[in-house]
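A single chain comes next, written as structure tokens; it is the form predicted alone.
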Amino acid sequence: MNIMQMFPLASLTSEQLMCLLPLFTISAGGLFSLLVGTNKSNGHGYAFIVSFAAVLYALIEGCSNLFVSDISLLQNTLVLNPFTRSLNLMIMCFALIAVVLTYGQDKKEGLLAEIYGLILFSCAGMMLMVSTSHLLFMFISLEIMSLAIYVMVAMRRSSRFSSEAGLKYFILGGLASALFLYGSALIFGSTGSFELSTIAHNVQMGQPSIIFYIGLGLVTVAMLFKVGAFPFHGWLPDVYQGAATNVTGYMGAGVKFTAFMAFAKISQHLVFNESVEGLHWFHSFLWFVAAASMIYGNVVAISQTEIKRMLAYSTIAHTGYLLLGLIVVRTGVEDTRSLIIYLFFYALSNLGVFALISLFEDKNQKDLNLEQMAGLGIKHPILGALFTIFLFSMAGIPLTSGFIGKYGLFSSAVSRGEVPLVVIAVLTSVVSVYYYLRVIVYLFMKESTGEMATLHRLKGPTVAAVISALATLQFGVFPKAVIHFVKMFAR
């Protein structure tokens, strides 16, 4: 079977074209952004306008297509239904905030105007990845997303930290991609299909071979690399520190959201296929990884004195919480509700806190330390209040969206009988409160003994932080809207 047989060319109807219009708009916007970014006088400004307009228009198109009938392309390789369209809307929201966050930060850090086009290309890869259940097409989408992210991480050319981060992330990502592709090939060799539902059906019909188990193991490890779980996190803290802060925020939001949604599809069809006894050990493996990620991430974060590195270990801990949500996913998209809500709320807080960090970092600075942040909350009370909102949300404090996300995730896990893992999650969440509150203590209750961080009045990060803070509070106090939205389509 060659590539043309796997993905036969077919003409598109007007309805199919309308459903694909957001993806076409994002892709075309990325290309046009690259072109206008070459303008010597105001390339950054033109690239920002084009990218912002493209994502905003794609969002409007996506909302208008939300209730149309299901669309299936390339023999069910790409499926656009209300569920995948709602995921695409969330991804476009992250991309829109990332574009706004980059405005101003790009010139401060000496980033090329091409970064706006790369954000849109990675967004297109994310949209494709959450819309497919075909392992080979999922790999292609993964590479579209990842290649753009690799370049963005290494784009601070005047910073040796950025070059190092780009190389490390490329090695990690390349290893994950190789494992995913080789594992997918082994699964195809043992089941005769790349389509997840077909693979699950073929596995149920007979005892799968050892080749299938090896392939599934490789794919699972590849996805654990992508989501940054312990012990597969590798150089993730170094990448968080070395990349430009706007890129770090976008990675922590968009990449994590997309990787977990793809992982959830694979888990539903293959890992938690209860009719196959040999797959039971995968549950135990993920249980161990989830517990280890929660414990390791939170414990190591306590000892960190640099903000971005602390947040890097924090995101490993959040990966453990999300793996807890993944473990309770069985069959049907309704089981992913709590996972989606937690991911969406975490992504908003993540984008917001990195937007604020970018306001206080100097050019080419590797990281902000706690001493530099001492007293900033008193000197800049509004920004200090925004910092507090995001840190409270990450800690799961009530009246923030993070609390709603954690409550939904933990209650869903309890209802599925994962009480021991929930106990670990709750105890480690208590540990996380310490290092989140420590930052707030430095902001408002400590006097600077050294050089205090300087505020850079950048319009883009400021707007991105305000938008994220308003959404964090809105969904924390009045969460019914987004919960109803997810429940409406995740069924």
The other form holds:
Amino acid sequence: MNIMQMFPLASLTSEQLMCLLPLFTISAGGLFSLLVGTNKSNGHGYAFIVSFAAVLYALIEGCSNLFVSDISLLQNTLVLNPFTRSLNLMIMCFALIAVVLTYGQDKKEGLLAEIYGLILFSCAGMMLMVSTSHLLFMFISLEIMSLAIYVMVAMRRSSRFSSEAGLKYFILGGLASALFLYGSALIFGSTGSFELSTIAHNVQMGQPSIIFYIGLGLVTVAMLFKVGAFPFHGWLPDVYQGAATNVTGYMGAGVKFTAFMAFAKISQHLVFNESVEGLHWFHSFLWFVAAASMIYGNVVAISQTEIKRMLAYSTIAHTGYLLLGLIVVRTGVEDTRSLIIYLFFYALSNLGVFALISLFEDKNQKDLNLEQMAGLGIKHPILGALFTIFLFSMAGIPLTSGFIGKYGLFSSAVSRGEVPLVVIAVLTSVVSVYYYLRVIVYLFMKESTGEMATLHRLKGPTVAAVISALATLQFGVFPKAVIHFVKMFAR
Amino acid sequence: MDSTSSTLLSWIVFTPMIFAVIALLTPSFMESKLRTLTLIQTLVSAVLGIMLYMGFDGTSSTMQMVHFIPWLPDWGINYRVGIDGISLPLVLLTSFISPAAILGTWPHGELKKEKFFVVLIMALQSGMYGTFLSTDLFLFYFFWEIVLIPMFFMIGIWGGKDRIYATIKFFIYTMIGSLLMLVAIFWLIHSSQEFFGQPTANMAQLSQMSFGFDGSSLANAFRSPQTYLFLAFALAFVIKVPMVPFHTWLPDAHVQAPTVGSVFLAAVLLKLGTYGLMRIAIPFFPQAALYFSDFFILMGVIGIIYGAFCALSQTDFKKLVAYSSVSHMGYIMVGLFSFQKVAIAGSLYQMINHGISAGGLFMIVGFLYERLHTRNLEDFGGLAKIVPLMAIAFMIMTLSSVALPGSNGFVGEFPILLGAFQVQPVFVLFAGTGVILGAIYALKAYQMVMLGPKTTRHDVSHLHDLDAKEIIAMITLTIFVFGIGFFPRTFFWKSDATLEEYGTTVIQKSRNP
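Having seen the form predicted alone, please provide the structure of the form predicted together with its partner chain.
First the chain shown before, then all remaining chains and molecules of the complex.
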């Protein structure tokens, strides 16, 4: 064994190293922030600075590396082309906002300084996951991401809801991971490859065996679990409520983005491969899951009186809309454009709205009751306005980026002939308008009857909310930049 | 076209927005000046409206003063505003009713959160101008939705007792229609890609496309794509009009809204619906529109009579005026769907006239409510002697509302009935009874408020008459009531070329594709 094989890093060319630099920076920043976080007097502050600097530097690195040529490593398992690099950039944006959002929230909720390191580790996992089309590698990066998230969810140590949520998420998530791995193994068994394009090729050559279909079914179910689609959503409301609110925001943005991009890659190669028989069943299955998620999520959200739980159910509905965008993904990455745009805009308003909730939540409070929010918008007009922007964005009302996202997603679905599902989507989003408006009604139009939530003046969440709100408005009125960015790289 | 005139429309759309930003930045010690600022803004908008009227070429039937800025060219979506003879009167209506509404309806006392209120009024105006002026379908939808938001807050925060119920009902009702319209917009833009080779949301281009329609039987009609598209657009618009049976949000919203909100709602927002029908639903899908025209005329007639009977039985003055709106908007539906040139022109006139008379009546309701804090008709009586000026103003608005010859109402309703009579004489016979019913309920309201013995329920002896601002507002409206009534050509001649061209094209396209 020569020295090159022992240290694969040393065999990289300088260009390959350049491309991997954001990933290295994030991982090293995570480790380093764990280290400085042990400082007794100001561990949180140091960890914040280190992780913030690491993500920011990685982001700059990622921007400057966007245009270099394609890199593939480890026998094509890790592919860094402009498309995956731009996805990585978006993920780093979410991580950056999440790091900012955590500052201040960490002390209030008594989170350990390790939270910053965990954010960075999960970010690295997400970046790997969207950069690969190798099922096994996908599994490993899924685990890198998920393990960090499990810990983050359970990190409010003095809250029993948090422990409950962490355990629930861990057990069910572990089951989903196992399904994914087992499914990949079955697919490997029947097609002889883990590489998605090779699998698709082999499947086209000869009629696949039943084992392939079982494997594909297991992988699909695992992915549906990760994105929180209807029959596999059971963990979602409890985890959203139990986790510290900054973690919830980061999950809703990052995990959803990553899982959907990976899912889109899998389904584009395997499920919507029109030359293979029997796969239309998967299409119909996803169609029904999408419709059921929209209906279930929106209808159940109406009856919620706690805001995080309501947003959890609404996120199931958003998963339904996104699945609608997913089933029109056919040939190449061009089809994922509207999906990416929607996810990006949704993630922004998601981070923003949870940042605002964390400002009003007391320590260890499970959730913010709508009654507690009555009159808050009148008392704090600017925060109320920010709340309104995010809720309008989620409801898809013009002037906000959510409308542009929804427009792109639904119009691409209409152009693919999925009109009935789009009609279901718009009708259920009328329902969603009702419960989003109800929050605004409480904020501005109801008098406070009992105790009103107190405002915790935390720097981090405030900054995160303002940044997200500005971006939401900016991209709502002038979305051209994002659309061009996505168009440039998704081809 | 020179560059100064081509940006005028954008100035009209965004001037209220600019003032809204100024209002937001007003420091708290200046907040007492916010009302003046609002008045200045509406006056600036009115001046811009006059400039628009001066610069408008009445002999041309095409879009004028087009201002084009690329927005999302990849999706075929652009910022494109323009004006023709159909939108001109509606823009002018908005720019003249706004200062009158601000002058006439501002609450006398302190208003809570006045800054927010002012910003909403300005945003509302921007949205209304934008909807009337946009010639890009996406932009139209964009502004159409934006109009909802200020109204939602206005009713919800400053409204009456059941304001939350009313405002949510208003919002959800409109959203159901507009989201289905959005799906139809996707479909249109997607089809434009096949038709023109690239997607476009330009209304002028979209109206050239034709969709298959087979009217040989009802079942075949419902298999035609044109039917779906037409119904999706029409639903969004008739909810806004509102057409029976989608009218139930209107009385609630009107009764709960603050007076200035009611005035804008009645005078301009309802016209967005009929404008949409006239601009999009009918000319884009003329065959389907013609095929279903009997249904819409029938619904219009039902609206006229049903609205009138509902108005007749109200004791709440504001609700009475709200139901009278349902009744009067029914005429516009009858006129638009009769596919007769004279009736179509009458519908456009009726939009303006109803804006003036309903706006004026809501202001009268506001005057009374400010002074006596009641809207119950039985609480009034014999006020004419105490407040003679208000009695005169009320009489003028009543006459305008009942379409007395010589007032503006007649100019709108008469051509509609005349034109529609040629296609649906029986329906028009029933619609004509609406004129009589209209006179009954309007005069009943006048009698209960102003005539008869002096009420004993309130101490009305010290009731003060209209103040200077309210007089100016009423005089503005009165000029339009009698001006349009006696000299309709002076006010509407600039629309003739467009209406002629529009009528010819629509009627021709609806008969032979």
